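In structure tokens, one chain follows: the form predicted on its own.
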Amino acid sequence: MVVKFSERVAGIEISGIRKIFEAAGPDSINLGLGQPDFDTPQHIKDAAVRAIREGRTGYTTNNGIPELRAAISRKFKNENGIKYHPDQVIVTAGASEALHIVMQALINPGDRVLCGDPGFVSYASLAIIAGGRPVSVPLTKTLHIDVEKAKSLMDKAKIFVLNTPGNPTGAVESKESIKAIVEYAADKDVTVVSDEVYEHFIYGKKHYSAAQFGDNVITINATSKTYAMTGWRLGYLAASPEIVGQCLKVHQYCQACATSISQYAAVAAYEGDQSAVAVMRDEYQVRRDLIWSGLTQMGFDFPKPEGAFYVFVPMKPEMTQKIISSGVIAVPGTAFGVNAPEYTRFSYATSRQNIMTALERIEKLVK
């Protein structure tokens, strides 16, 4: 027997990351994975356990439960200055289910997607299996996006995919950038797709959400690294009514609802001691400054992380795969795009002796 497969999932590679994730020995130290090396706070953590002892471990509401939605309505309002009703809140299975049905619920064929170049390796490919045609935004030398050549390429396009904090790069736009982008967008009837998970991460800069600066903007987020709960898998997106209601339809479909537990331990994350969010950056900021100093003395030139838990330096694939061969992971550039072939992108979400020790070792490769 002959299996035909669709032409949209034949056309995508597995992620990158996932598989140098999954070749690494016993020995290897993994700084190609983004992770949160903390526990899940013991607070949300109870409300887990409490939830399952009170049976509450059935489906709840396709949307969410009430409860949930709205204590996120309630951040985005107070952390945000964005107002979002609670119906127009969609609780997913992490960010990456909220990507995927917005791209569903959007795209038709040959719509154009454009995604910052390098970026997060899922943009480009959950546009493909819509049926989608991503284009590439090119990033400044500074790893910041090209306003200008993003204005250039928003003609007969039907999203622009914004992440802020930037994976892999660090960078954090600024506030005169995302305006002008959204604002550009909107003349040109396009929606921008804001992914804003890493917006806690952040280092002597300020975060801003894109809906602060337009209508055409859907924001999704999620629990995964601001609370350490990536394996939980809680998301969500918000935006206009018309929108939720499509993308409604397509998360009936293919999840039904987030899992119940999660959804009531996202509601004691929200809602509970924050405490732990600025232990975590923190501890992120002095990990990072350990990294970017150790590579920068080896003479790798590149910028300071802005924000999440990435560096991202420009190296030889030769380079990088003698690292990946001394046990150090760490995710090529062409996982993210095709502007950076000569780039590696290595995650400190791990502990500063773990960077140490990977730094060793990449420092008796260079010498």
Ligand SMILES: Cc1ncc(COP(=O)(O)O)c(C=O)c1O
Contents of the next structure:
Amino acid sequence: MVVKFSERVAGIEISGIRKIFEAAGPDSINLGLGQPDFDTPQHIKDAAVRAIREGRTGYTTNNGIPELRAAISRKFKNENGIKYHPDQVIVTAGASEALHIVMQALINPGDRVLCGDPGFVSYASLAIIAGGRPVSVPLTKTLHIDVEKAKSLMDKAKIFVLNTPGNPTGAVESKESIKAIVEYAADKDVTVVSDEVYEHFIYGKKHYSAAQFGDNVITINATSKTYAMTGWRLGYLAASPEIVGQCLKVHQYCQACATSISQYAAVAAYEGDQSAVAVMRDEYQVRRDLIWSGLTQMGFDFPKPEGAFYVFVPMKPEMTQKIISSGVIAVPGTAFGVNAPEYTRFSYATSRQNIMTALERIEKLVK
Ligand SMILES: Cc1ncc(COP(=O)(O)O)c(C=O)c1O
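Please show me the structure of the same protein in the form predicted together with the named molecule, now that we have looked at it in the form predicted on its own.
Entire complex below, previous chain first.
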């Protein structure tokens, strides 16, 4: 029998990042992973254990347990200055599911989805899976959004994906750029999908939520990075009641609800002690300085990234290959679109010791 796969899915590539990990040897140092190396804070784990003990193990309401949506609504008000009623929140299986259901709910065949390029690997693929057409938006030399370029592409677009702080660039967008994008998009009937999963990992600048500047915004976030909870699969989207109504249908049929236990843990994350987040941010900042200084002293020339936990370093693909062969796992720029073939992403979500050993290995190749 011949299986005739959907052209949408058959046409997309398996993530370039996965391929790199498969090539890793036993003494490799992994600077490829986009996940915190910290453990989930204890009070969050305790809440999950309590939920299990109390038998909170069944399906929940589709959009998420009321106490979590209320906690998220409070978080938006206090941290982001945005008013979202708890009914404007859908709790999802990570930010990934939120991105997926948004694309499914908004995209008609051939609709254009503007994505910063280089950008997070999922945006373009999820747009294609939904039948849309990703369009690369080039970045400035400092790897920030080129607002004028973005505006020039907005005419025929359906969605603009905004990601600040950005993966893989570590760039944090300014209030002016975000406001300009949101307002221009509103004029053109473009919905801004604002992925803010790295909002707490910013070093010296301030995070602005796109939804502060217009109601044509869908805000996406997750516990994954902020609370070192990638494996718990707990994220959410928030938007106007009209958008939420459409997204909820997709969520209901593809997921039913996010994991009940993770939802109770997330209540503890948002309502409990936030000091662990500050500890992680401070440690990431030290590591960012360590890896940036090490690489720039070797002659790699790039601005100090302002957020997330990545450095995106200009280098020839041959050098990237040598680095990977020396046992330092990093991700070539080709994994993040078409505009950065001569860049490599290094994650510093790993110990200082690992970063120093990686720098020693790279230095030997540069000399
Ligand atoms: C920018 C960005 N958005 C979303 C995600 C996915 O987050 P989650 O694990 O919550 O699905 C990632 C993960 O690397 C990311 O870097």
